[in-house]
Amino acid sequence: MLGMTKKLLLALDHIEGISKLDVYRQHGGYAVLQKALKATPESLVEEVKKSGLRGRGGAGFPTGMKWSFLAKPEGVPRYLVCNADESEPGTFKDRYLMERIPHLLIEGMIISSFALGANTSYIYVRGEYYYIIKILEKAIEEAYAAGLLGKNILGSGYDLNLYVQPGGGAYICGEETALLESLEGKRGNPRIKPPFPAVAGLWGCPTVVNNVETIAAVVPIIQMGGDEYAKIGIGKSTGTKLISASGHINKPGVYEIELGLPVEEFIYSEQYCGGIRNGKKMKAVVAGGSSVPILPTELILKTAAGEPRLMSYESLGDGGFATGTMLGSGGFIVYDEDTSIVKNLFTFARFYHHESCGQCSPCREGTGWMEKILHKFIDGHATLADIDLLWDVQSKIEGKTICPLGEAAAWPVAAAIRHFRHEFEAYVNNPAAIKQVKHYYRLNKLEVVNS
């Protein structure tokens, strides 16, 4: 066991009134900002590089490297945009961070903006998080009044204006270029890349887009130094990570873990998820939000080589999608032995069909096609040939779209068939299974669509 994780992001979340500026400052808030403003922007970027921090929104790209790509043409403004459009099913850790400790994000935004040479920055918040928007706006107002935002911050000569922008409630706007399109007032369609945002982002200017957790992590990195931060975690998975734990577990919630924690310990220890509820056995886990491949119990607890599976980018991805998955955004969904993988997949497929922007034909047509085929399984009209058809459709989406939404829709389908093909076959061969699912839909007043 790794023991108790040293909390870096949620160390203050238990303190009453921590969302208020005076309470946050009483517990050391904005002291790191004072330290950062005395350093050079280049040295701050170097500390983030040395920390090994990887993007916490899902892609896991090295943050310092991303910052170093930012173009710096003379006379052209640069922007930092915080991606708070937390729309991945199963993920809710950014919401918790913004709700409980909004000034941690704001302090991270100011430090990161200073490091990047940005004088205007934005927090793009998922539209459904309206109450979070109000919390952030109040915190920003407090920061302006205290001289932490605006002109000549803390007498440093550095100016920064920070704005909160509500999103339109579209999953696609979690993709950084679609987010920028939406921020500019246009329809949230992903852009063709290159050029990448670091060269031509918001209003055609150099832009960095980072996730809420990523920006918040900059504060402890500058506080302790990049080298010290890199000692936490394992290998290239450095630092701590917020995990949104949900599903059939005894203790759902948001947990801050040290990367490298064994998956089995995370699921079964009382410190974290507390095991499977009602004494059931675990059947499968979606480890990083709905878009990552689902793994059965035997593969989520151990790698194909028989080693304990760890909560890290490398260990969860070990073996590729044949035997592995992804850490993704940290949306950790646990399923017990009574779960219907087919029914769960149908729910995911409906979501991705609804959220496709329709710009790419494979995604626009393929997501709808997959949903219709899964309707057939749920409604008892499927044949064994439909399993192969479903596999064929998902394979024609992956890697053939402008943005990763196509992969997000295809990977869960491929993994479900790869690891649970017998369940699809049971829906074809066992009428009792279909009757049970229809009964579930009637009880929950959900529509079963005839295909």
Ligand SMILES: Cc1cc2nc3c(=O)[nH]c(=O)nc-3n(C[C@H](O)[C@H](O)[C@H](O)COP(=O)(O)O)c2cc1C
The other form holds:
Amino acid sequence: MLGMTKKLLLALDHIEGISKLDVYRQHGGYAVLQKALKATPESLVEEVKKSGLRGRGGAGFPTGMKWSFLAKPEGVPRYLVCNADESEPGTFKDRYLMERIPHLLIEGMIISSFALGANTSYIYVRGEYYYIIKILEKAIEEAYAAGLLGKNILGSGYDLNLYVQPGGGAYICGEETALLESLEGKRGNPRIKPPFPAVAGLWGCPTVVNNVETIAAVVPIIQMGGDEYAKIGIGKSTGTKLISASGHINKPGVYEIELGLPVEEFIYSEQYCGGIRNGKKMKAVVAGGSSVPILPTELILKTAAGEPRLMSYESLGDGGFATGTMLGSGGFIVYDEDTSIVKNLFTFARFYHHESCGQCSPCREGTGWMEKILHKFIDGHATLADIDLLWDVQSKIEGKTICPLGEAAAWPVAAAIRHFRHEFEAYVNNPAAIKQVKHYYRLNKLEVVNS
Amino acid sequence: MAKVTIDDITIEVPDGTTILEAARMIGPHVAPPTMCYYSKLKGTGGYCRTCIVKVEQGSEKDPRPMPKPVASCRTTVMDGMVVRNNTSPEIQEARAGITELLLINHPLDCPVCDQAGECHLQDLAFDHGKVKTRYEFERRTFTPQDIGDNVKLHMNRCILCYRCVKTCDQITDGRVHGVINRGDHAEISTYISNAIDNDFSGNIIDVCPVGALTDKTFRFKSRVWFTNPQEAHRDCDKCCGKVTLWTKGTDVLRVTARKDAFGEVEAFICNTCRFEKKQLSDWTIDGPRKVDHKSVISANHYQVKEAPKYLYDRVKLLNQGLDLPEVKDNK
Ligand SMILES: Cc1cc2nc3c(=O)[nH]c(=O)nc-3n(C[C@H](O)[C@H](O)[C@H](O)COP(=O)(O)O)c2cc1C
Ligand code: SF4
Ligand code: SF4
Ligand code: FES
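Previous: the form predicted alone; requested now: the form predicted in complex with this ligand:
Time for the whole complex; same chain goes first.
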């Protein structure tokens, strides 16, 4: 049953055939929906507010507040859009959830749509997750057949149509306004805000965009009540969070943790990552997907003040960017002592360069420049001045762009220089040694695919 | 009405005015530079980021400063807002950064570019650029594309301001022109290399802030500062017929729309006026055209321009370093 253990989202993931409607229902699925349809939409929004749930897509914005900002002009449709574009390097939790328990997302979508008064909702799925689109479509078909979608859901008089939209294959389409543009069939460029989607979103109508995990979490919240949910976790980081753990650990995978778990326990306990593989030491961690600042071991395990670092929005953010980082989307990448921070950064920089939409000048031009400078380091002909140049270029991008992709490109560069300057210097000072290292990255540019 | 203070000058403007428009009302010397915003078109601005300003105080009611610089062309004023543009060293620094970024991949082929002399990127670079580039890599290039008989596209020079895209969307029929690819490979293009061919397409030349879209009928005919701008009109059944003729002797080398102090057209003109009426006898001359502010054609722009004092100081310093004679402060 949901809610029996601390696991709220992945409680059922091990059950054979749980992606099928009948199995899901046997294990209590859609009971929460039945309960929700008897309540008023306002009271459901109130429960989500009380739960303290924060957006799981990266920014951590309080979901209840986002929902209550939704404009409700007379006679204008409202939309709920689920952001399943998951493309942040290091993040793969939504994929796991949708692949294993698609009905949890669909149940969450119906409850949330009902709470928001939306009669049409969309799940925008990353194009590369093609097999998941099939899983979701199958599940939606089952739900329609069982009267859980369509007209007069479970006799409540509430109608909802739910559609799955394959993404166009761009990281930027995960940014909520670019996603809406793409969903409307246009080029996936982020919109200039304001207006925000809550006022003018999909087709100019009020729209809520939420992450897969956020919407799935609505199910346990309505089941147990917002107040109960708020008791789980720590401080303003309530509830549980899916963490995609990868890198040099013994047990990579998707874990559901209670927020507030000490980072050290997460990395070293057998229940979770199981420590660093091959008996190596840990060097650094990227705690929330490639966009957030990398932290060296001493700062990821303890804050600058010497407190143990916890898996929570506040604790990971403690110290600002000088000594802290962000929980982000929960893409937890662990690096062992043999990792080259510079090379890792080059890979990230190359990604952001490739994924910039090209609308605003700092990001369009700056991301490419950073990649090229980093390439010089790896090729062993960078100078010390290049470190300062790199720092300067990232500072010229950060905070000056339309959407946060510019920042996502700048922050990792800043953090790597801030905490690992000596590694950059080593690349400059030992060009001969660097040239010996076999590069496993492709030197040529990523191909540009013409439509 | 809302009271807004920009660079210590207070002005009252109608609600819903953008910071940029408010600054323009105070005057060109306070207005931030714009490379993508175009007041004559809908939904422009926000892309180039050169117009960013610092909001020191959000409004009377909520005096908190805004955490990041904002694009003045897309931010509306609030009553009691306090904004810094030229008087903020941070903004000057940030703008210099954006200017540098706009230039790293620019071909800098001004000597053979027809836009030279009336190019907004030149102006921006003069005001906010550095003497030397720090970019040492090969500059980006695109495969040349032919987009028709009248307009020459030099994609290498494009800064992706989207003005031409919006022009085609808003004042010409049939959407054939847009942006393809993404990131720094993004380029403007016509649908499957279609020629841009309709009565108002020539206006994309006038809105282009750089030399990416130039007039094929004027190509390499003359440097623009050797021509004579004159106001003229004719009875036209398609447009207002009010234009600027760029003449040399009795030859009409080029016809453009009339542009205001911010380099924006006063009214769009049709292709017949622009490309086909190249005889003085086609036109009634109204008199010389005063070209002000954004152009070197406006006699000695670079010396009498009203720039904040610190800019002169910078130029002076620069010149000292390079052993050049002192720049005369004509103010
Ligand atoms: C470049 C970029 C990529 C993003 N990608 C995703 C994504 O793949 N999935 C996601 O849920 N949110 C993504 N976001 C965050 C969304 O813009 C948005 O904040 C989120 O979907 C809101 O949902 P939430 O409040 O439930 O977190 C991205 C943001 C940016 C700037
Ligand atoms: S920051 Fe980058 S991705 Fe975002 S709008 Fe600007 S160019 Fe596009
Ligand atoms: S061609 Fe000119 S008008 Fe068009 S996007 Fe490029 S710079 Fe702007
Ligand atoms: S003029 Fe405002 S962003 Fe370009």
